[in-house]
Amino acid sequence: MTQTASVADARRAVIPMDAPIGAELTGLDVAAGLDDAALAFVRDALHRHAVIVIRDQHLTPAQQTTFAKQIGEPRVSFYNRYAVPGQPELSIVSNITENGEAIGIADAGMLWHTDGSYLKTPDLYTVLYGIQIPERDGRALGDTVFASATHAYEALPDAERARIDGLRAIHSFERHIEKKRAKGQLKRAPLSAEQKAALPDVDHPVVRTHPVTGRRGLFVTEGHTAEIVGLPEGEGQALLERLNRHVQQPAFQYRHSWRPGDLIVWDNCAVQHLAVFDYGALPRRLHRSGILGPVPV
């Protein structure tokens, strides 16, 4: 190991948040690239804490894409309408309009969800970089709230865990859009017929086993889960509502207050998340990359 690498290693630290999940990582310059030791440091912290925050980064879109590719295989979003120019692996999350057109997805995260659960192979990780963060009276707005699906599952009574183990649930992007429309939250362009055909409903286990850590966690969400397979509609909806209320409890949460230059990576097997829309028309822009994961088991 070179002296430069030794100094870099000495500066690295994991600072757990005052929450059941989440940690800040220090001593990393993502723009400069990560060597094997730094990448192992990031992965270990991610699997231990489920949400990692790397502050004060200065990334070009290409550098963010390079980092995402070190984490895993980035997924090119079907919403390529909102891709960063020249970087199809990155999607723009923003309420900004230019020439009367939205430059990004303005309604992302309005309901509790796990990224890509409506796909056969959901996103394993998400990489989100804060570029323009709204403020009011010196306070950052547009927080992201994370809830530990793992802690929530482990906190269930034994009888409830026994009841849901082995059950499967339908995840549907089309019905997710309908939920947003019904709540008056839909702000994105409607799905085309081709997009709908490319996004059929899928079923996943209600309780998912993490492909790396082996820990189990709830894998149903308010936003994307439509029904429980094999249960009468009323019984299934009552179970979903009960599980959703359970996982959304503050006891399982970390709430992130954004700063420009924040780079966050989270584990979609272990957490759900929700965006806070308290900034109105104040401009906000982030760049997102989803990392392809395996079929949930």
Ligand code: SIN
Second form
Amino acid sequence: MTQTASVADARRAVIPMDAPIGAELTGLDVAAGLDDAALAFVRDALHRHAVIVIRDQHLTPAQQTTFAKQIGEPRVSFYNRYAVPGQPELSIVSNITENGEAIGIADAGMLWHTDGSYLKTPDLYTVLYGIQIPERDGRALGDTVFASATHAYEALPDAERARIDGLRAIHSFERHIEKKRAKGQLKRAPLSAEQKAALPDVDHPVVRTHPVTGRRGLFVTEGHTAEIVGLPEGEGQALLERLNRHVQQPAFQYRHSWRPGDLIVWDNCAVQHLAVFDYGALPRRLHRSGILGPVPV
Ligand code: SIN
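Switching forms now, from the form predicted alone to the form predicted together with this ligand, please provide the structure.
Following is the full complex, with the preceding chain placed first.
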């Protein structure tokens, strides 16, 4: 970094999206490395806006991993077959095949979810870097949509909040895969017995408290939440469906239209997300790092 801190600071800006969440950050060159002030700026914007977009970056996989390590501790994905070679903390999200083999996870994000909620310690943040973005007639395809779990919780009527505070729900990777298979959406190889054994169902609070901001947010998703603990099946499923429909409302959303070089970080304690599969066989490739989080409370 050649800029003095004050010159660099003056160039940085946070431009909120025209949406309840999301902001673009300018004046950052992530490949050059971020100093403490720049990192504090990124963290503060992330906690205020839940999704941050840093455009026009030129990152090697190693530089993305360095950035992820500055933000927290990156998870080594159990999908090691889709890791970037030499970068076990970086997963390839892609529909591209080479020599008849998928190079990445082709069905990531087909259902609303937060990353790693099926684990005891879900991902706190996710870093996703756009490399190859499909386009048709000059328009980018393959958007990612984010919904604020915090705004959704805060917008619930008092009686509904009182009803769900204190409930717990089961999150299940295995039932997630089954749900995708039933919808004809599954595009990945089945889990090995070893992977299944490493991914038992877990239970988490239906409403979680953000470890940094202290704000409360809904923590059930269409993708991974299988049932509400202690409620009869019909009642639990009806409640889950109502909460899922509630959080997915456009009023709580920011929809990101990708450009190559976009680096996005989102806060999984504050948002859910969904990938839009509108690009067919047009090639799409992004690199994803998940940052370890605490046990949700
Ligand atoms: C994901 O859900 O992790 C991927 C999102 C995307 O590909 O847009």
